[in-house]
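In the block that follows, a single chain appears as C-alpha cells, in the form predicted alone.
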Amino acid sequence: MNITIRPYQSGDITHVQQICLRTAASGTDATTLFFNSSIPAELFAFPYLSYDASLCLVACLDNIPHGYILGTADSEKFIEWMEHKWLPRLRSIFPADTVSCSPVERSFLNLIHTPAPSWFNSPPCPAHLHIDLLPAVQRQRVGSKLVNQFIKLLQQQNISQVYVDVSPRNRGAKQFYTALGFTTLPATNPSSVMIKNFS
C-alpha cells in the first residue's frame, strides 16, 4: 500500500466531491442521502479550492486520493467571502423549496440559506481547517501527517492558531485531534471548537 501526500491539483476535484460526500454523514458515507451529490462539497471543499487552492493537501492511495485537508489562514475573510460571494450562487441553484431525500441532506440546504457568519460564530482564531478521509486510509498516521503539514503552511504565513469544528456526534474525531494536541473550546452551537497553538 502506497500512501502519499501531495498539493492538491485541479484534476483532484472529482475526487474531493467523492470524498466529501462519502464522510458528509458524521463522518460516515452519506451517498444515499442526498439527491445532489454536490452539495457537500459546494458547502465544504469548493470554497476552500476557490478561496485559496494553495492550503489543500491530498492523501493518495496508489497515486488516488481518499483524503484532503483544506482551510483558510483569514478565518474572517473567508467567511465574508463565502457570504457574499459564494452562497448566492448556490442559493440560485438550489433555493429553500428543493426537494430533499433526507434529514442530511435538507439540513445542508438549511445551511446554504443561513448567514456564512452563524456556521462559525466568532472565529477563535485566525485558521481553521477541514479534513476528510476515506476508511482506506484511516488509522495509518494520514491524518495526523495531513495536519502536520497544513501546520507548516500556515507556519510560513506567521500564523500560531488554527481551530477546527467537529460534530459532537463524531467521537472519532474529537478523539483523533486530542491526540494532536487540540482543546475543546466552550461552544454556543451544536459543533465542539477545538483550537491548537503552535510556534
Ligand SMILES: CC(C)(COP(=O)(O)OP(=O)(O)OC[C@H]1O[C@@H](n2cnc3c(N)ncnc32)[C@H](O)[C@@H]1OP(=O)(O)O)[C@@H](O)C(=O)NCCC(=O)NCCS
The other form holds:
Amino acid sequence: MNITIRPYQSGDITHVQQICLRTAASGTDATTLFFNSSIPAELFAFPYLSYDASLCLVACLDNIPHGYILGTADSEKFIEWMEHKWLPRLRSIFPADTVSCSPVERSFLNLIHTPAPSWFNSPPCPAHLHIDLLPAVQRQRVGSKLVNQFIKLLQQQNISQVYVDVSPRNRGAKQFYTALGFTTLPATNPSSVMIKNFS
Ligand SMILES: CC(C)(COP(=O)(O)OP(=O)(O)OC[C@H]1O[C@@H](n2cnc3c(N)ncnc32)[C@H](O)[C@@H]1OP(=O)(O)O)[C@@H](O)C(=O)NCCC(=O)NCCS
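Given the form predicted alone above, what does the protein look like in the form predicted together with the named molecule?
Full assembly next; the chain just shown is listed first.
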C-alpha cells in the first residue's frame, strides 16, 4: 500500500466530494443520508478550494485521493466571503423550502440559509482547518502528517495558531486532535472548538 501526500490539483475535485460525503456523518459514511450527494462538499470542502486551494493537501492511496486537509489562514475574511460570494449561489440552487430531503439534509439546508457568521462561532484565531480521510487510510499517521504539513504552510504566513470545530459525537476525531496537542476551548457547545499553538 503506497500512501503519498501532495498539493491539491483541480482534477481531484470529484474525489474530494466523495471523501467529504463518506465522512460527513460525524466522521462516518453519510452516503445514504443525502438525496443530493454534493451538499456536504458544497458547504465544507469546495468553498476552501475556491477561496485558497494552496492550503489544500491530498493523501493518495496508490495515486488515488483518499483524504484531504483544507482550510483558511484568515477565518474572518473567509466567513465574509462565504456569506457574500459562496452562499448566495447555494441558496438559489438549494431553496430553503426543498421538499425532497432527508432530516440530515434538512439540517445542511438550514445551514445554507443561515448567515455564515452565526454558524462559525467566533473564530478564536485566524486559521482553521478541516481534515477527512477514508477508512482505508485511517490510523496510519496520515492525518498527523497532513496536519503537520498544513501547519508548515501556515507558518510560512507567520501564523502560529489553528482551530478546528469538532462534532461532540466524533470522539475519534477529538482524541486525534488531543494526541496532536490541540486543547478544547471552554463553553463552545454544541460543537467543540479545539485549538493548537505552534509558534
Ligand atoms: C480523525 C482523522 C483525521 C485522524 O487521522 P488518522 O490518520 O486516522 O490518525 P493518526 O493515525 O494520525 O492518529 C494519530 C493519533 O491520534 C489518535 N487517534 C486517531 N484516530 C483515533 C480514533 N479514531 N480513536 C482514538 N484515537 C485516535 C491516536 O492517539 C493516534 O495514535 P495511535 O494510532 O498511535 O494510537 C481520520 O481518522 C478521519 O479523517 N476520520 C474521519 C473523518 C473525521 O472524523 N474528520 C475529522 C472531522 S473534525
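Positions refer to the first chain, counted from 1. Here, rigid core means the biggest group of C-alpha atoms that superpose within 1.5 Å across both forms. Predicted model only: the values in this text are computed from it and were never measured.
Novice: Relative to the superposed rigid core, does the CA atom of residue 75 travel 2 Å or more between the two forms?
Specialist: The answer is no, as the C-alpha of residue 75 shifts between the two forms by less than 2 Å after core alignment.
Novice: With both forms fitted on the core, check whether the Cα of residue 99 differs by 2 Å or more between the two forms.
Specialist: Superposed on the core, residue 99 moves its C-alpha 2 Å or more between the two forms.
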